[in-house]
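Here's a solo chain for you in structure tokens, the form predicted on its own.
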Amino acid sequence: MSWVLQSTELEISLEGGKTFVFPPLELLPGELVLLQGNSGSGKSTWMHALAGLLPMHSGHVEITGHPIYHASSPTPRGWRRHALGLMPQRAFFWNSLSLNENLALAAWSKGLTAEPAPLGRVGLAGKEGQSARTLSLGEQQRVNALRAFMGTAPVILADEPTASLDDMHAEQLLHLFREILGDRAMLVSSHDARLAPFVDRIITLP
């Protein structure tokens, strides 16, 4: 099998009445996606879609060695904790605890056994017993990445990964995508014009 997640159309309905209406997605190993469109067209509601977060009306999603979700059917079990990582656009960290105590309580939330990745893998070592307050939007933007790709869930979901950073913080984060996805396939929702040179392919939502 040549994808790890492939989805038909998706119809997806909103509390106001707006219905969007998704084409199909074949996503690849190690590939780095950008999820593109104008605000308002609907990135994050598939996103979220995806992701088990919003009900589906119609379609159906599938991740390779996982059960297909189907609309109108409750989440699969596990799909946020083994099937799919997500990197949410503000990283919440509990402040009371250290950067570390923050990944083991999020490997405890996946069910992971494993002890979390070092921080030093995402450049900051020495900081494992300070607050996520201490750390600057790029850094914590940093943990977040290295807490979404915790286990071994074959896709990654990041929604506007870049948003609030500098140039600088912004390059360092998408190098550092580059350099841990492996062969897990990547989903980026953003209209950050700076992801285009790092990504194997775009998807423009109208």
Contents of the next structure:
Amino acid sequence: MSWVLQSTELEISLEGGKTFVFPPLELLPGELVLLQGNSGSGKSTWMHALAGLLPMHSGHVEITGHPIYHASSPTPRGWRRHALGLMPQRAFFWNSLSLNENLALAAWSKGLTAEPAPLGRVGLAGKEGQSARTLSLGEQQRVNALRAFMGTAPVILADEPTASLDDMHAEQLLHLFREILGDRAMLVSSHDARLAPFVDRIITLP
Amino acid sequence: MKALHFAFRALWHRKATSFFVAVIWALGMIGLAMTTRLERTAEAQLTRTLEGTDLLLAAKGSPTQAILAHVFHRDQASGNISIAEAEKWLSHPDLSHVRRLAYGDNYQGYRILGSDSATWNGVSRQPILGRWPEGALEVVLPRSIAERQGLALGDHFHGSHGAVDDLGDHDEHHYTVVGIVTPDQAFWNEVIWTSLESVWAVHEHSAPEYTAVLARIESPMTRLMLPGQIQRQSPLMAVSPAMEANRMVGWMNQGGAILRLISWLLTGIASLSMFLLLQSHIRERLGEYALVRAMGGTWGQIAALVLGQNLLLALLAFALTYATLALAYATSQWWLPAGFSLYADLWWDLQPDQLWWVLHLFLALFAGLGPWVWLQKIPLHRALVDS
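Right, and the form predicted together with the partner chain of this protein, after the form predicted on its own?
All chains and molecules follow, beginning with the one already shown.
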């Protein structure tokens, strides 16, 4: 099976002089991969490097069907719009907007013209006009997931999606990922051991 | 349009501070708009009223007071002038449209103005109800005085001595209302017309005198020379209203310049407030903006979100400004000095506003430029992790 994301060894230097070297990575279609490691091991840094949010010293990232992102060159124009779906640890909803409007803002940011998927898809039908503040953390992460899966990006990167969730909500979220994943590949960073039974593969950072 | 919707919702979320900034912004614009309009109105009122009046003969005194008293009927006369002396100059061949005035008494504080048919024929007005005076002690009232005093055609009243109401009555002389008019120019609403003969009849123990004479001078050269000649060769004061009007406009413009400066200072404060409001909002919601960029939002989209907020605030300020102007226009009768009126064509002429529209829009966008560029420079990784 051919990969949807392939990355060479990536070298990243953060402010303050801390340097990370991440191993080569391949993600396959339909694959749900858990990136494990202790706090400070560089999970978020690796995810952000893969997403082009951090400048790299060396290496490159390729997502099938999209331009290659090389170290020391800017992220290809419009790359994140179409190649990646991002699910940051904090959902960062606009409190000034309703849930539906937050989804519309995400679609607009990604340059999508199609209507966003309905909230009913993540079990939140009827809450479209509400503010995200009225939702529980588990519900917020479901909307966060719906936003990340918007469009046709072949790769989804989720940073600590279960960090603040109890067991039941964490399990629900993992089931949701599996349900809407389809042919995409998903890399989930977490130090949460509860996720292990639900994923296809585990990568552990030292 | 979507960007403006999101920008609007962001403003609505902090509506009190947004409205406050728009109000400060509007205050600057209202200052500019009102100053321009009032200057133009005053200038037009002077120009339109003084049109056809190139010479004013009156008793020696202040030229400005003479214009206010005898053209706008808003001040006291400095005295009367001899009919013989005035007529000597009025025979000049270049003079036309000569209007002779004699101040009479007052009725309930309204001046009874003795004048000739040349004066009332020159009053721009709606068709008269009744007729102009044909005999002594006949008067024509402006509709406003008639309504306020409850007077109708055929009613009688007697005046009080002098220009104010408390110097004794002329009980033996009863005026009869023979006409009611609606003048176009507001200052005529404060005057009761009668004939010169009426005024002289009421003051039968004094020799007939004029209070002032107004005239048009046909020749430009005479317009320049004659007032000076009269000043030098007679006891009369000869005023060239056009020149005096230019001086008055000059004073008004100086006052206007100070008001404009204050308005621009307010605009500067509003611009700074707009910048601070936007900057603090973005710092507070940094993660949200960073995510828009992280999801693929372009420079243009971020600009639309950020600058759109300032643009909407500026538009709100524009709306507040023109709503205030409309309110000011509708209520002008309560706040304008009596005898003055606004001209709709000048008040709603937006052409002079266009320069400050552009400058205000530019300032609003400029106030958003810093936050927008800053937002483009922030490291997304840090913003998403640390916010």
